[in-house]
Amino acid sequence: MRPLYPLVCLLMAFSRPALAQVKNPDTMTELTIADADTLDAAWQYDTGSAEAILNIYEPLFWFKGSSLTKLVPLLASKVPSRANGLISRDGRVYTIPIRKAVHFQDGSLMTPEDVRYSLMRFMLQDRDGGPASLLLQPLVGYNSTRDASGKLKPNAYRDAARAVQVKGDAVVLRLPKPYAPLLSILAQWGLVVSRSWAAQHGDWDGSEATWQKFNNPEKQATAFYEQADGTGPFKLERWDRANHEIVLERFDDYWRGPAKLKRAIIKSVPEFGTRKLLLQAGDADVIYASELQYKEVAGLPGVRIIENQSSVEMNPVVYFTFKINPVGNPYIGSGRLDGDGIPPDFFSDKNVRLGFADSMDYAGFIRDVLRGHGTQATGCIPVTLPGHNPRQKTFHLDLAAAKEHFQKAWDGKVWKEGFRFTILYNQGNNEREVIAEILKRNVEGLNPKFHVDVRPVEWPQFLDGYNASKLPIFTMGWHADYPDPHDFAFPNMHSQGSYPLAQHYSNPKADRLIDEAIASTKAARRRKLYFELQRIEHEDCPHLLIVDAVHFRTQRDWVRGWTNMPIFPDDPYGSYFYQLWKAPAAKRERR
């Protein structure tokens, strides 16, 4: 390099940093790829909804910084422990003092009765495929308010009412037996809503006489579907579903003090090219960018990439539906094994599942799509949690083995007749699209009679198909509800878990292992049980595990305050806006 003249050096030494102009300094705009499904804290079970909800509503506790174990109080004034006397010696009674002088966004005062109502509503609403089991299991000892035939359990209300009581300024939880992850569950799911607001807007009034009317409701039937009244730092200004955006405005009477931002916008923009252009123009501050798009965002002027962010998730995972709902289902062709479709029980044949398992290029996906960032998943429990078995047997690309399995499937009829069905993926999720295309290419290459169609749809349509068990194969992921191996074992392998319910997959031995592991307080015993569970998982092949991954965040360099919270919905792409603000990024002038 040619040396600089002394005068130039002198001028550079004394030049002051120039400040890049911040666009829309009071508003933070985040572009994602999935619309919210609902704003009801008791209904939502997807990251698109949860991110908005956790900016409007608050739980009793939250995780300190990036920790997965340390909790700080939010709507509770203290975190219970045995040391402070708020957890009984036998681990079955939790006393949670509730913070005073906290107001809902409609101006009303939050009380312990609102907390009790919120926990009971969460359990008793109990929609199909929803999150109610997260509190039902520890607080009443069963996973659903309905029996196997769908009939309501007559004592469900009374069991919930006994488990959650108010004593003075505290809420007291009485458990049938100790449940170690309870506080972590409450930190994510103990979101508090207003009982009076709910009743005024036609939702459950909290009484025993009316709870059954509000059990397992239709998504849009709840008062909280598109309205909100929380205690959090942002209020709902509007949910514009036509334009795919949620607009939040600052709650100036927020109990911790108002946010620095006046407004936050979460907008779904499935097309990456559009997200990138808006980021470059400064009209977006944070965007979702997958590993496939890393090279297109790295090095952009004014853009900061924050790499190697850990997460507590298993994503993506390819799930097989063992009993597909054929009613009005366009994704299974003729509905028969005749070369033009598949029967509803197509994937109940293990050889079909193994054929797809041996057709997936796991190593190639990690190498070429994820830039080598991550390792092949060895079980449903991620590498960041205890119970993960790094030596568990895994599948790998083996087309010869895949062919053998397909030739055996359904007594040879699959190979002879062929099949056709559709794999959907949520529009904008390029990694899931690539997985679908890999399976399509490799499976179709085995037999010209095999046809796998791949089609994108918007997130709500995808979720509707998933909830109705209409998707033959679906690729989704699991972001931790709370950081404990049970939270991955149960939703992925237990017959009452979210994915097995949609798949109609059940293995009684897996259920017993999961139930025994959560009841045990001995780490070594739990580890042994989870290792055995993951062995069964590989043997049954109800799904294809792809990767334990790390991620990166893409944001303008004027964004301030972001820290990695691995447990936050859609982390590191999602944002807890209360901690964020915008300030000019210093940039050295050239002269």
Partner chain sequence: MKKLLSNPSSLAGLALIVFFAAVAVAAPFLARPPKGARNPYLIPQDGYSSEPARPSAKHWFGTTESQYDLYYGMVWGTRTAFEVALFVVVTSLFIGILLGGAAGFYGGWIDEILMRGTDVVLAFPDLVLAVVIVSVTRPGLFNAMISVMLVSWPSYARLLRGDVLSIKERDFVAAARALGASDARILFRHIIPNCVYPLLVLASLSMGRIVITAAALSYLGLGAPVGYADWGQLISLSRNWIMGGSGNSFQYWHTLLIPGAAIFLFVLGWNLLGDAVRDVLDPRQRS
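Form predicted together with its partner chain, following the form predicted alone:
Lone chain follows.
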């Protein structure tokens, strides 16, 4: 031992700086602002939960690299297509062969029965405000297992059982009619859980006799709420709700081989200052930093910013309400076109909408607020998805045109009398605030009788006004449920979509296009339909689209292996830990 001592010292002297560079080399700590809501794959509908869940559970398919259209099999052994005959010619039967010899984290073997159970459970749990409609709609043709009065539909179980069947080593899905985005929905939401584990832990056993008992449960009542048993690369070690953190531990028998990281921690830290400091100290490896905080993280030693990561979202969007609810409404002044308010149907006049559209400084917003990153949106379908039309005409800041529109609006009365109303944005959202301020400044500059008040509101108040259609103009956004143009076309343009419903906007032509596109499985045809839809969108101007945004990821330079998966929850801040590991940063990356 003794003679070796100097050698050891020497070695340590050399190796220590390199090793010391990486703190906690086999633990990855990510700090977010989203706090997980549940670990139940059928309940979750928030990014905080989804990130942890997608590290524990696995879907049948996943997207190849950064692609949003190419799928690779995960728990399925093949991706169905017409070419390989696994999708029937009429587009209504999908045969999905299931991978063999995959084990759950409790050691049991995953079978096609588990897949069937998981899809059924996803549909039949159907909690209010949950994601169940994403699979219910394509597989059984209706949105909810309950009718409008909240009563259970007695045939829901049988409909679901008819749609999802096991045939040998495959699961066969039978759709009432073709549904183009089905595979990408399954890739995001069809997460496989163990039926036997569920039954043992007091959740639904998969039988028809008991499903009603597990329909629309309380969040904490499901067995999957705070425990987990998936096939994924990480097991749940602990969900510490007091400290807002989820600790994941490597699953050593993972079928694709164990992850490089031993442990992954997702912790919610709402205060940016704290996140930044933990990152600086190397206690955190990845943190969420918004556009607002760019300057504070850029250039920190040992920190790497990965810029220009594309997203699947349309945010922010400024919506006009066509028929405002005037009852007890503080946002529309007098409620008449007398210079001290607006009538409830103020925005149903297209010229008013166009006047606002021409008053928005799109380029200035992208330049000043987003540091010039991102491109102006050309339609409700984001640039990352098929169906986006880069050549679609858009609005530009054109105050002369805006003036002209306002002069024509309501037969010249708007220009003569002026107006006053309130634009609301949710408190703390800087981008939405700035948009409201830009609109205010430019519109008020056109005519001294134009008055726009800008007010922040808290989420509860916002929701209150929104649901009652009391907000004259509101700014919201949409993040993809799954990467398909339908997921953007429907909520933004279809008269039954969430936003048009609140706006009281409907255009039968737009409805027809959307209905046709969802049932068509031919890519070229769909593209044409969506192009036409976005032409109508521009013409009708029911809302203002601002930007196809890009984001940046902030991580320590020793984090390796990250590639952008735009559809992954909270991307590019969220992490699929299986691809990551830690190693000293190469010299050139240091600044």
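Just so we're on the same page, rigid core means the largest C-alpha set that superposes within 1.5 Å between forms. Here the structure is a predicted model, which means the values were calculated and not measured. Positions refer to the first chain, counted from 1.
> Is it the same rigid part for residue 424 and residue 545 between the two forms?
Replying inline: Note: residue 424 and residue 545 co-assigned to one rigid part.
> In whole degrees, what is the turn of the smaller rigid part against the larger between the two forms?
Replying inline: The computed domain rotation is 31 degrees.
>> If the core is used for the superposition, what shift in Å does the C-alpha of residue 395 show between the two forms?
In response: Residue 395 is displaced by 10.8 Å at its C-alpha.
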